[in-house]
Structure formats: structure tokens, C-alpha cells
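To begin, one chain is listed below as C-alpha cells, in the form predicted on its own.
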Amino acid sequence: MDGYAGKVLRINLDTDKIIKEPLSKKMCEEFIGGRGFVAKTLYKELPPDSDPLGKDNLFIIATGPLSGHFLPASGKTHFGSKSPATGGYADSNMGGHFGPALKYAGFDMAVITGKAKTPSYLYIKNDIIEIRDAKTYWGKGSLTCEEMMKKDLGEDFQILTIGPAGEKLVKFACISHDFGRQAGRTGIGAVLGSKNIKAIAVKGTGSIPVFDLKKAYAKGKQAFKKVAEKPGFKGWTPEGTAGITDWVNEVGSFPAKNFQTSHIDHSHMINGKKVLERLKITDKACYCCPTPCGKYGKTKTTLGTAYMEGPEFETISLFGGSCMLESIEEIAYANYLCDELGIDTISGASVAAFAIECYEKGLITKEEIGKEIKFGDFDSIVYLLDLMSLRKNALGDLLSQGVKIASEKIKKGSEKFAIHVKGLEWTGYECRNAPSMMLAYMTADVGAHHNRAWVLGHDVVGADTNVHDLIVAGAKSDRRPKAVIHYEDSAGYVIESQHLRPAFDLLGCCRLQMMELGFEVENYAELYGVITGRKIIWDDIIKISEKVWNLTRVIWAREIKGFGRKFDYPPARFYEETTPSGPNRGYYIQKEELDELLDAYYAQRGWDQNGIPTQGTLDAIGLSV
């Protein structure tokens, strides 16, 4: 099939069993690709009630049809199985180099199972599959492991790794590659290592098939030129995620002190230009992508030297507000340090402001952490990053469980500023006066995250722009107007905003293009159709994004026992406790407002009252479960 390697590498690291299979031509036309493979998989192949943990479960690569070809951005690699952290549907990405090299050792997808005997890592050369010992590399962290790998087998070979958290089980243990990309969501990187898997190493020397290879060539090509002539591409580059920095505080939606307000004093110093001043060496891009917005850099602290990709946006407003570290050379610190024991730094930092908010308010003793902990305090988040990811005394244990599991075992109101959705820790937007971020995060289909749906431009100043403009325009206010909900407006939003930026990960390529600099999506619809030979539009694409959308649904309905709109609801103190500072200070969201929220999403979507899509809506969009 042209834009496709073909085949499926299925691996039963019970029976050592490898098989390799067609693609199905089918899966291509109804899934494309990408998320979209991870859905239609998991929810045919893993068994229910399976442990996240356990040997049944599912360790899914998949790759989707512009991946590893000549256009911008195509190195994105999905990951998928049952969430250690949530227990629900679980996917992950990472940019890098991997996706295409799978690709070009001839496989779009591998599906993993059982457990490895012994410590092992999966090599892949070409037609070559082996499970090969990994004693040597059980117990260093993400990026030594890759370090030792590379000088192993060879600098050509794309290696992606876990470090110690993932070999401990901790459920927000994250997959590193390519020595600063990572797979962080939804612990991904522990359910490898419940299969006992160390790292995967591959190497491709194969093509792809192109349907009309002159054509693809002169249609990427002047995809390269279009992308550079958006008025964003100069503005995004240089300082990437990191430049929304200072806008986010600017219209009160930092995080600060385990989300107890929304924003700080302190951001012009850990901004993009101090990552660009204080720590960066060069730029770093993933394949084929013209917009680095990856920066190389080095960082010296009290702890010591460090060399690390980051810090990105997500990580300094959770380390750096959250938190409350106020040095971009510790951020990035924490940063390199989550990336080496293979923690999630979303959620290693979300779990750090929860256990310093317990302790502070007396629910939690010094007795048990081992020494006193604080807010803004250095010592204290990189004392708490070891002791959660080694699984070190009995807090260390607790904490390695995550937020929600910590809570409910803490008890005594601390369930109230445990920060999560479904188990999944929130990432860096407070939303008390963000109705339509706050919906996004609360319906995402793999817990609390904002790249299902990042919709804050949406609720700050009500139009449909992209994020450059945004930061341009700039937000400067010593209190912004609460936000007016209008519900049926910003469910639909939402809804739109769920099937536009999960259609990249069903592609196989980066969002950053479209989302960021408003390179056309019509752009992909053609390129998708001079490689793979199919002539649809985009609006093709969104509909199979919408039915992966449904599917996911229908995944935790199944996986959990009582799912429903309960699961939806975020942590009390976003609606029952009001902003005390910045720009939203005063404003909250009821909880009346919320199920206002929910009840037009639901019916919007065609769900029941419960979230649960009806029989009639999975019918209608093609879907039959």
C-alpha cells in the first residue's frame, strides 16, 4: 500500500514468538493511522478488565502514513495501551527520529505482549527482530541508557528507552528518545517495563512506496516553502514553547502553588528569552521539521551541570509555577533530572506541589517525607523527584502512584487539590476563567491534557487565532473580565478543536505547523493524497478523527466499572474556591456551570446524560461496536 511499509511486528515476549504480519488495507481506509490504529487495536485486542500492569495488556507503536516522508514535520510516533495512571484508554507521541525509521525497517505498527523472562530490549534491523539481553542497561537512567545503546550499536540506530521509574512501576513513568523527546502521558513508560522491556533499538535502510513520487516530492517541497513564509515561522522559532511564557501569566492562567491561584511575579525569569540566554547551545529539530522548536542546552545549579533538550512551556509553568522555582537553571535541572529517571515531568511536578500543599497544611509529616519540603525550594522538588521515582520509603511508594491515588489514601480534604482528571495529572493552564480550557481538559479522552484541545485563545479574547498572534497581541491587564459562558458555543468549540488536532497523530506528523503558524490543512489532504493514491479532503479526515474520538469513549465505558460524568469533573478547589490573585483573582467556575458545560458537550457528541455515546450516534459516524 503506497505511503505505508506494509506490515505489523507482533512480538510475544511470553514465547519469545515473533510474527510479521500484512497490514490491513482496510484499518488504512477506516483508521489512517497513528491514533487511530492504537484505538481500533486496543479496542479489539486487549482484553477487558485487564491489569495495566500485567501481562494482558497492550504495548502498541504505531506510525501513520505521512510519517517519514519528504514534508514538514513527518517524525511523529504513537504509543498506546491501558493507562497505569488512569486505568482507562491510553495514547502517547513523541517527535524524534523513531517513526520513520520503523518505517523504513518495513513496519507501521508493532503490538507488544506478555513479559520478557529476563531484562530485555528489542532489536530491529531491518528483517532482523531480536529480544536481546539488557543486564548491561537495567538500572541506568533514560538518557545514559541511550548514551551506552548508540555507542553499542551504532549511532544510526533510533533507540527509544525507559529509565528507573519505569522499571520501578511508577504509573506516570514517561518513554525518552533522541536524548530529550519523550512519550510522558499516561505512564506509558511503566507498562513497558512491566514487560520487562529496557529500550527498543531500530535501524532502517527500506523505502516507502509513493502512489506519485514526482508529484509527492514537488508537493513537499513546496510545503517546506509555505511553512517558512508564515508570518509566525521567524517569531515561533527561536524560543519555542517556551514563548508563551510570559502571555499565559499575563492573562492569569499560571498555575502557582499546586494551582491555588493563577499567576506569578517571577515569569520574566523563566521565560523564553531566559532559556535562550541563560542555558541554550543550539537548536534541536525533529525529522524533517523546519520550526526547531527543541533547544539544546546546559544548565549549572547547586546539584550541579546538566546537559538536557528544554525546558518546554509545560515544564516551567508546573516547575516553575506550580512549584514555584524561580530559576530557569533549576527548572531545566528538574527537567534533565525527570528525563533521566524517566518520569513524566507534567506529572512529576504536579505530584511534587501536591506533596509540598499536604505538607504544608499539616496532612502529611516531615516524619514521612524524610525532611522538611516547601514551595520554591530547589532541595525539595529534586529530594522529591528521587524519592517518587525510586519508589523510596513508604511517601516515595504513595507518591509514585500519582495524584489521585495519593489523595484518596492521604484522605483528610486533600482529595480537593489533587490536581487530575481521571488520574491524570493537569497540565500547565489554570482555568477558573477559562470555561471552553476548562471543558477541554475535563472531556479529554486520556485524563487532563491540553493537546486534545488547547482552547484558551478561545476564552481570553474570544476569536479563533493561533498562538503567535496571541503572544503579539499581547494581554497585558491588571484583572480580566470573567469570562462569559456560553455553553452550547463552547462545547461545539471544543468538539471542533477534539477532531482537528488528534487528525495529526492519526497522520504521523506534528501539529506545531498548522496550529501555530496556520499552515493550511488542505496542505495535508492533498500530500496525504499524492502518497498514498486515496483522494479525500479534510473534512474525510476529521470525520475518521471524530469516530477514533467515540472509540475512546467507548474504551473506558468498557474498562471501568461506573464510568460516566463523574469521571469528568475536575478537582473541587477549580470550583469551589475562587482565584486569590493576578489578573482572574475573584473568579471561579460553579459547579452548576460545569454540568451546563457537560450537558451540551454530551449532547452535542449524541451521548447519553452519563458521557456514553449511544448505539444511534456510533451507528451514524460508521462505528459498530
Contents of the next structure:
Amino acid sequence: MDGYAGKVLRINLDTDKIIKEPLSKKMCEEFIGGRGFVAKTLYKELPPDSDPLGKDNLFIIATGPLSGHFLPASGKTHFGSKSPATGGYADSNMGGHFGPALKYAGFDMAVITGKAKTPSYLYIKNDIIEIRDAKTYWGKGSLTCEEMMKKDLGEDFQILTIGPAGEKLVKFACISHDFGRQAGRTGIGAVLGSKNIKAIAVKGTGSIPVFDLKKAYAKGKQAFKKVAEKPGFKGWTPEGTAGITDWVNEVGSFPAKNFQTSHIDHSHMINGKKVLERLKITDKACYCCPTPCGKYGKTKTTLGTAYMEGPEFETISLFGGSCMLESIEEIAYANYLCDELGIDTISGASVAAFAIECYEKGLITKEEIGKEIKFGDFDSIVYLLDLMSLRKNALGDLLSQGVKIASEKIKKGSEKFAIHVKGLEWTGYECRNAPSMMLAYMTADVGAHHNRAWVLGHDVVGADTNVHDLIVAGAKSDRRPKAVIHYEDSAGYVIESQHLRPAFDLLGCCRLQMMELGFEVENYAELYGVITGRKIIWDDIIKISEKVWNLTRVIWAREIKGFGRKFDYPPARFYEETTPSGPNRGYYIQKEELDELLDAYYAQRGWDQNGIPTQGTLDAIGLSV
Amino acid sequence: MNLKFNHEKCSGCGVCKLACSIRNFEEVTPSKAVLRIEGLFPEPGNYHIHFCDQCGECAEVCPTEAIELQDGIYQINDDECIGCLACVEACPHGVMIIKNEDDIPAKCILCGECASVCPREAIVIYKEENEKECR
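Starting from the form predicted on its own above, please write out the structure of the form predicted in complex with its partner chain.
Every chain and every other molecule in the complex is listed next, the one we just looked at coming first.
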């Protein structure tokens, strides 16, 4: 099958059985790849009532038809499972070079089940697949483990690892790769840990078949040229995602002090410019990416010196805002610690901020924690990261479950400021003045994550534009004084974005050239056509994206008893407290308004009032479940 | 024509390797590229491009004299090559590869494709007369 490697790898760790089977042509046509493969496989193969950290859960690695091909940023790898963090549908993706290597080895997808008897790693060299002993690597940090394995196996192996947190089943443990790329969200690293798998190493030297190689190569070259001609190529790339820090703060959407407010005074100390001035050694790109957002660097702090990739915007906003660290070096060191321990920087920082607020409010004691903790204090943050990642005491154990479960145990009103949706911690945008973005978080199909829909620009300036243009225009340009909720408009805009951004997760390439620079989507449909030989238009891809979105909702409803509207609310802080300071001081959104937003959203999706897709809707979009 | 390599500009994206393989061998895989990018991580945290500088070591060790210097480029005569792969072994930069179909080696012929696709000018083409400009 052109564009694809053509095989699925199945590894059962209970029986050590390894199967290589042909990739289903029907699945490629109906679900394209990446997260489409994840959703389809989870729906079809996940046994009922599986424990996310039990041996029945699936660990899926999926690439897309564009992964590994000659086009901008074709390096995405997707992972899927039932989430330890939420109990629902999960996919998490990372950049780097792993997915292409898996395809060059001959596999579009790998499905891993069961549990290895002893700590192991998976070795994949083209057709040679082995489950190998990993006792040398077990207990090591993610980055340390990758360095050791590169020395042992060779620099040309692409390696993914988990850290101690993944081994200890921390519910926001991540997967690390290429010394700084992570599949951070949904606790996917804990799923690998629960299977006793420390790492996966892959080397592929095969070729991927292409329908019309000459045309595909010419189109690829044209795509690189077009991306290079976008103003953002030179304007956005130098700082990468950190370049938006000041804009988000100036429009009053920066999470501060565990999202108590939405503005900080020190953004100029922790923005993209500071990353370049104080940390950066080199730009670090994912596979075939002409606009490397990765800024690899070195940080020196009172608690240590470290090499790390990042921090990117989300890490800056959560550690610099929610935890209130005021120095980019400290944020970078916290970033490094999360990477080495193997936890998601977003969730890790959120859990730390939640714990500090609990302590400030007297809900947890100094004795329970082991020391005094406060916002903005580097020692406190580093201490908490260690505590939660290694489950060091009873509180560390509790925090390792994430803010939802921790708040349900702590109680005393802490649920109101446990900042999550469905059990997944909220990412870097405070939304009391951004109803569409709020709705996007509420309805994202893995929990509170921005990568399913980013509509903040729409809320703040009413703009349907790329991020680079927003940054250039600045915070003051025609800004809406207070977000007015246009329900139909917001719901429609969120739905459109929820189909658009995840469409790239079907294809197996990065969305940032489109989102940040404005590289046109039609280019991807054309590339898909010449690579696979299937002529489609972009709308066809969007229709499949809609189908996958509905399928993930069906999975949620199947996996969680009583699933529905009540799972789509944000924490009460966002509708019970007004924004206390900053440009949006005094602004608020009411719960009734959130319900009306959900009403409009469900109606436009063709879901019932409880947020469940109707049979008519599923039939209409070709989802025979 | 020659190629100039600015290691400090390289971001490790590897697009040069994929282009090399497609252009020269019609294969979509970086493993067929006749240059390599080495990532030096976690420290010092940068990239090094390994490339053919037409040093001629390959020709030196070839038992059948199948590798000849033509216009400043060492080229392999496939008809003369016996596939002993001594040249691959001898290459000081590790940038010669083995073609799958007939188990004979291949090397850089200075086609310049890698430079033409590099998005960061980490690899650039220069001609002797304007070498200064490109430096």
C-alpha cells in the first residue's frame, strides 16, 4: 500500500508471541492513520472494563501515511491506550524521529499487550524483534537511559524511554525520546511502566513505497519552499512556541498561582527572548522539520546545572505562571527534572501548584508534605516534583494520582481549584475571558488539552489567523474588551478546530507549519494524493477527523459508567470566582453560560443533551459501531 | 562545485539525508544517504555533519581501481566493482553505503541535492570562484 510501510507489529508480553501482520487497507481508507488507528484499535480490541494499568490495556504506537516522507515535519508518532489519568480514551503524540524509523523498519503500527515478567525493553531492527532484559536501565532517568542505550546500541537507533515515574505508575508519567521530546499527556508512560517495558529501540533501513515518487518529491520540495516563504518562517521559528508568552500574558490568559488569576508581572523574565539569551545552545528539529521549535540548552541554578530541551510555552506558563517561578533558568531546571523523572511538565507543574494552594489554605500540613512550600519558591517546586514522581511519602503517593483524585481525597473545597477536565490537568491558557477556548478545554477528547482546538485568538481578537500574525499584531490590536459569548459561533468554531488540528494527527505530520505559519491545508491533501495514490480533497480528511472525534466520544461512554455532560465541566474556580487582577480583572463566566455553550456544542455535533452521539449521527458519518 | 558544511546551523532534521536517498537511489529512507548527521546529546548538545570530502581513501584501497577521480569527484565504476566493500570499510567519515539491489557500494558524487533542500543553509553549494562569498 503506497505511503504506508504495510505491516502491523503485535507483541504479547504475557506469551512473548510476536506477530507481523498486513496493515488493513480498509482501516487506512476509513481512518487514515495515527490517532485514527489508535481510536479504531482501542474501540475494536480493548477488553471491557480493562484496568488502565493492568495487562489487558493496549499500548499502541501508530504512524500516519505522511510519516517519514519528504515533506515538512513528517516526524510525528502517536501513542494510544485507555488513560490511567482519566479512565477514558487516550492518545498522546510526540515529535522527533521515532515514528519514521518504525516505518523504515516496516511497521505502521505496533500493538503491545500483556506484561513482561521482568523489566524489559523492545528491540526492533527491521524484521528482527526481540524482548530484551532491561535490568541495567531500570530505575534510570529517561534521559540517562536514552544516553546509555545509544552507547550500547548505536547512535542511529531511535529510542523512547520512561523514567522512574513511569516505572512507579505515576498517572501523568510520560514517554521521552531524542533527549527532549515527549509524549507527555494522559499518563501514557505509566501504561508502558505497567507492562514492565522501560524502553523501545528501533532502527529501520527499509524504504517506504510511494505512488508517484517523482511527483511526491517535487511536491515536497514545493512545500518546503512555500513554508520558507511564510513570514513566520523567520519570525516565529527563532523563539518557537515560547514566542507567544508575552502575548498570552498581555491579553490576560496566563495561568497564575494555580489559575487564581490570569496575569503575571514577570513574563519579560521568562519569555522566548530569555530562552534564547540565557539557555539556548542550538535549534533542535524533529524529522524533516524546517521550523525547529525545539531550543536545546543548558541551565545553571542554585540546585544544579542541566542540559535540556525547552522550555516550551506550556512549560513556561505552568511553571512560570501557575507555580510562579520568576527565572527562566529555574523553569528550565524544573523542565529537566520532569524529563529525567519522566513526568509531563504540564501535569507536574499543575500538581505542584495545586499542592501549594492546598498548603496555603491549610488543607494539607507541613508534616504531611515534609517541608514548607510556597509559590515562586524554586526549592518548593523541585521538592514537590521529586515527591510526586517517586511517590516518596503518603502525600507524594496521593499527588502521583493527579489533581482530580488528590482533591477528591483531600476534599474541603479543594475540588474547586483542582484545575483539570476529566482528570487531565489543564494546559497553559486561563479562560475566564475566553469562552470558546474554555469550551475547547471542556470538550477536548483526552481531557483539558489545547492541542485538540486552539481558539484563543478567536476569543480575544475575533481573529481566524495563524499564531505568528497574532504575535506580530500584539495584544492591543482591536482587542475585544470583554469576551461576548456567541454560543453558535463559539461551538461551531471549536468544532471546526477540533477537526482541523487532529487531522494532522491522522496524517502523521506536525500541524505547526499550518497553525503557526499559515501553511495552507490543501498542500497536505495534495501530498497525501501523490504519496498514497488516493486522490482526496482536504474536506475528505476533515470528515474522517469528525468520524474519529465521534468514535473517541463513543469510547469514553463505553469505558466510564454514567459518562456524559457532567464530565465536560471545568473546575468551579472558573465559574465561581471572578478574575481578581490583570487586564481581565472582574471578568467571569457563569455556569449557566457554560451549559448553554455545551447545549450549542452538542446540538451542532448531533449529540444528545447529555453529550452522547446519537445513533443517527453515527450512521450519518459512517461510523458503524 | 563543492559543498560547504556549517555544523552550527544544523538542527538535525535530516531532510538532507532523505533527499539524498530519493535523488540518487529512488528510495524513501535516510539509511541510503551518503552523508550522516550525528547528534551529540545530552552534551555538548549540537550536531555534526559527516560528509564525503573527496579525500580519495576509497580509491586508495580499491583492489580493482573501480574508483576514479573525474573532475575533482571520486566516482565508482559499477562495472569494475567486485563488491568487496573495502572502500566502505576505509571511508574515514563512514558515509559510503551499500546499494541493496546488487550489494555494491555508493558514494557522494557532489550532486548538491542535500544543499538544495537544507532549510537552514547548514549545507551550501559553492564554486571555487565565489568561495569567499559563501564562507
